[in-house]
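A single chain comes next, written as structure tokens; it is the form predicted on its own.
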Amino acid sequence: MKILITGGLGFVGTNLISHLTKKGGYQIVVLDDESLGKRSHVAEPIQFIKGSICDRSLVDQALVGVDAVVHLAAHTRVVESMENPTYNFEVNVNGTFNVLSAMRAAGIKRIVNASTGGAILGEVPPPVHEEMVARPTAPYGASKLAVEGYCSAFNAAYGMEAVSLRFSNVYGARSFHKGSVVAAFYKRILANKPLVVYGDGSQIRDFVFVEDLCQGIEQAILQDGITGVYQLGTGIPTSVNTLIDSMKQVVPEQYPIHVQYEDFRRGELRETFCDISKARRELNFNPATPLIEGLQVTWDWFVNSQQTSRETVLI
């Protein structure tokens, strides 16, 4: 099975390239433009194709042959989409009906878009589902949202099957660009410097390994007839300062942590999970992975690439 991965070669995009290869019958093609991701970041045999979304031509030279999308390419900062706005929207809502317009015209018909959950719905009381009524708090959920309109339309309308799949927060392994708490924390405690976290801690997020995510998105690509949204969480809330404290059972003695509380930023959630009762009903998804055991893999990735670069310990 031929598969296009667009920002394959991001965080989650790499580890979905290393689960598929893993798992064998998988012929993958990668458009990334190296904005964050390298290349050099995948050992596992691709055919790579540098570019960006937005470029139409290089898209449909990267769907010749391909039997479905996975479509990670995106915008993901809610913050630096309030203050760019219009790149986000170039990106994240242009970039996909790029996308979109190309399969139709290469009558490739199945897609699975990654999309977001708390970011689309706005401060609702947990935990989300897929049939709240999304009310955007910044430019970049509401790209999303336009996106998912835009993948049911292509499926009433053209018969693509199309799959939209709202992640909770997502760590694990190979997230050396990433900004997510996890990522950053471990970053900082390499580095020797304090833990920020914007408000008092008490904030709740849905943190989902990355493994367990990427057998959700197998699951999606394999499923004919599969359409519509779906949660992909654990359905577990759990503040920052449960998450710190987690950290501190992971983590060696002699990398000390101190934490340093700021304000509040405009535009973040306060608290979100997800329920995933449609995703392991009707996806089999089941995320397996114990918070502790989970930060563990990606504590011990940490520390072995620091070892081999130092481009992981700066952020």
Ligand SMILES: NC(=O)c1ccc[n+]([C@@H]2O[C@H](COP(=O)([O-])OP(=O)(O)OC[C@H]3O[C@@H](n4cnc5c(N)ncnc54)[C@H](O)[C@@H]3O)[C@@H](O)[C@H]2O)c1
The other form holds:
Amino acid sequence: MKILITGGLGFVGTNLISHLTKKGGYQIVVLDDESLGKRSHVAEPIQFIKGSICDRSLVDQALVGVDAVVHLAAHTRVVESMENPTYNFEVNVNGTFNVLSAMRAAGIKRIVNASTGGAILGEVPPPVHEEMVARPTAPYGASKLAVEGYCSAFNAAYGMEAVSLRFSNVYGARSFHKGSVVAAFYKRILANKPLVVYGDGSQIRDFVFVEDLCQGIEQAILQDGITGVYQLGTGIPTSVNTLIDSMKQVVPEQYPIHVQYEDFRRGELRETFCDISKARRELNFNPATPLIEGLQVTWDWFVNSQQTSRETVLI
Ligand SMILES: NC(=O)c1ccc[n+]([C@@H]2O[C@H](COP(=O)([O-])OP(=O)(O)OC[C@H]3O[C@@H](n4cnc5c(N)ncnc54)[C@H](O)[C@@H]3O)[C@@H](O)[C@H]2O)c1
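Write the structure block of the form predicted in complex with this ligand for the protein whose form predicted on its own appears above.
Let's see the whole complex now, leading with the same chain.
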């Protein structure tokens, strides 16, 4: 099966390439502008096309002979989307519309679109699920909601099997460039700096291990007739303070963990975790990795890559 992964050099993409390569039977094309990910981060055999999803002729080129698209390319930083909503819109909405239009023209019927849970739904009582009314609190969430709308329309109007997977907080190896909480905390521990918590640490998140997420993405690639929206997380609410306690169990004593509490940041959710029963039922999604185990794998990766890459310690 030939798959195009847009944004395939990023955190989720590089883990997905590794996952699919181990499984076997996939030919992988990556379209990525290297704004964050780098070609040198992928050891597996792939066909790489450097450029933006906003460039229609490159997207057309990347789609030649492709059976399905996993669409990960995006501007992914929530706080930056508030500072520069226009750029976020250009990449996430216009770029994705470009990908969908090119797929339609090429007769490619299946897209697995990376979406998000908390940022789309806004401040609603958890667990969040697919039937809730969306009220995004930042341009990033609004862009992802718009894209879900286009996926729905391309399904209804043109028969495209377009599935949007709403990821919760993903963590794992290969996330050194991420500002998300696990990566940010590990980089600060390695740099002997205090962990910065915005708020009192009681805020709730749903931390899903990237390997489990990749299993869910693969299910969505393979399953015929899947469309619509699915929450992919663990369904387990975890406070940031609990996350820090778990990190203390994983990180050796030679790296002391200090915490600095600051004010809550505008636009950030206090509490979100998801109900994954639809994904369990229809996608056979099974996020089985305990937090401690996933944190251990992630820590080991950060320590090892710190020795080989200076990028890891940039904060
Ligand atoms: N990581 C998470 O916790 C999380 C949570 C919810 C949703 N998501 C979504 O999952 C997807 C993948 O996330 P990630 O964590 O791997 O992000 P990432 O930032 O690590 O990867 C994104 C990749 O897209 C590339 N890219 C950016 N703009 C591009 C453009 N215009 N054209 C081509 N490539 C471009 C970047 O170079 C990077 O390699 C994103 O759509 C993100 O919004 C991620």
